[in-house]
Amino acid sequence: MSARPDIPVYEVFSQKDALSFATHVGSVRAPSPEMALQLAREAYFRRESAFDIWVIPASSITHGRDFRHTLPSAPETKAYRMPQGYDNGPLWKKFKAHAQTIEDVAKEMSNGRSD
């Protein structure tokens, strides 16, 4: 059966809970919302209940792809937002090296007096 493009695409979206946040699912081909909602509980929640269920023209979802010009010309690297993204190791191992031990801080105390 090969695909009609006079019948338009639904994208199909859940909500699992009242707390939880919408995730895409599928799509259908229906000739109306009505019938893309009736065909997407058939297709995607027989088994498995859903809190609601979003049917959304495909025509109506804006891609960024579309817009290349509003996208960054190269990917953004966001090492930064990650725990290992900070290499602080060779900065540690210098700070120790120039630190100060309890003794020094006290020896340059004793004889920064003036008795």
The other form holds:
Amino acid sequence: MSARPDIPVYEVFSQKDALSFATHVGSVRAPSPEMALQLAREAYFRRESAFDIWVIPASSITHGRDFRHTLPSAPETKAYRMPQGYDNGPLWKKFKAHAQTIEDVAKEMSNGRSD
Amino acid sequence: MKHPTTIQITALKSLILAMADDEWMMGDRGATWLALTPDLEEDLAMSSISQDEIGHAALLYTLLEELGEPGADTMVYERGPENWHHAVIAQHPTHSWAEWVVRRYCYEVFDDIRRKALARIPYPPLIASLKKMDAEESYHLLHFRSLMSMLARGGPLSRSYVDTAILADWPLLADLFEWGGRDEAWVLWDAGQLAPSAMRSAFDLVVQRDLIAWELEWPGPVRVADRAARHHDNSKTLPELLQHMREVRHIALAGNW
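Since we've got the form predicted on its own here, give me the form predicted in complex with the partner chain too.
Shown next: the complete complex, the earlier chain at its head.
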């Protein structure tokens, strides 16, 4: 695409209803924000309606890729943040099976985990 | 109008037919811009707008069918040139993008005035159809107004294109405001807005205001049409246009399209 500073790119977002998040649907080139809205309507909403449409000059968007250190790290190194990080299932089973009191469980836990 | 009289039905048909044929022709002419507009986005918008117009024509031909006329397919693909009653401007060939924008802007301003006038006729199916059209048509008007404003303010070159286009189109606007049928057609209803002179002055008012706002020269009021308005019996170009429009259809006339 050739650079046309007089016809900038607008990113188009739509909200299906008042409570949904705005979702990116594509982009259009237009000489003004209002024209961008008019063209987005015909480019992306010919067969469906929208509660709201946002157009944002692509140049106003700050990209994380341009500031690499801000990008989130790969999720596998954060396994401890996932719900599976704490395996409480067996302890609960034991608690129910032996009619333990909550104090027993606490004692057991302080002696170190045992399955 | 619970039980329209024969005179009222004839009148109603001539009012609806003028609009149906305008919409069809504008849609058909608009479709020829496919892949030729200045950019991809406008191409999508223009083809969508043209589909809207053809959809509106279909809606109006259906109204006519309910009033005893042949169906939409017959009206579009089999009617002789002498029975078409669109305004001359709707079928006129376009030479430039600016000319098309000026023409469509004028047509949309006019169409807005005409829809409001027609809505005064107490015929529920017509009012329901006009309501369906309104949402799309108000977008058309907005869009062509934006394009006009852009061309007018786009520098000396684009401005000169608009100036030329306005001067070229002005003399062709006259018969838009006529109804094609007999005078009684609109006199029957107590709606002064339906009178060609009323529609013309409403149009002049809006367009003059817009052109002044865009710092364009207003060429003065639209002239009054002659008696042959919206009649194409002697047109040299219409038979050719209709033939071109029907070319594909006529490959297999009896076919189920």
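C-alpha atoms forming the largest set that superposes within 1.5 Å between two forms make up the rigid core. Residue numbers count along the first chain shown, from 1. Here the structure is a predicted model, which means the values were calculated and not measured.
With the core superposed, residue 95 shows a C-alpha displacement of at least 2 Å between these two forms. A movement of the C-alpha atom of residue 104 reaching 2 angstroms or beyond is seen between these two forms when the two forms are aligned on their rigid core.
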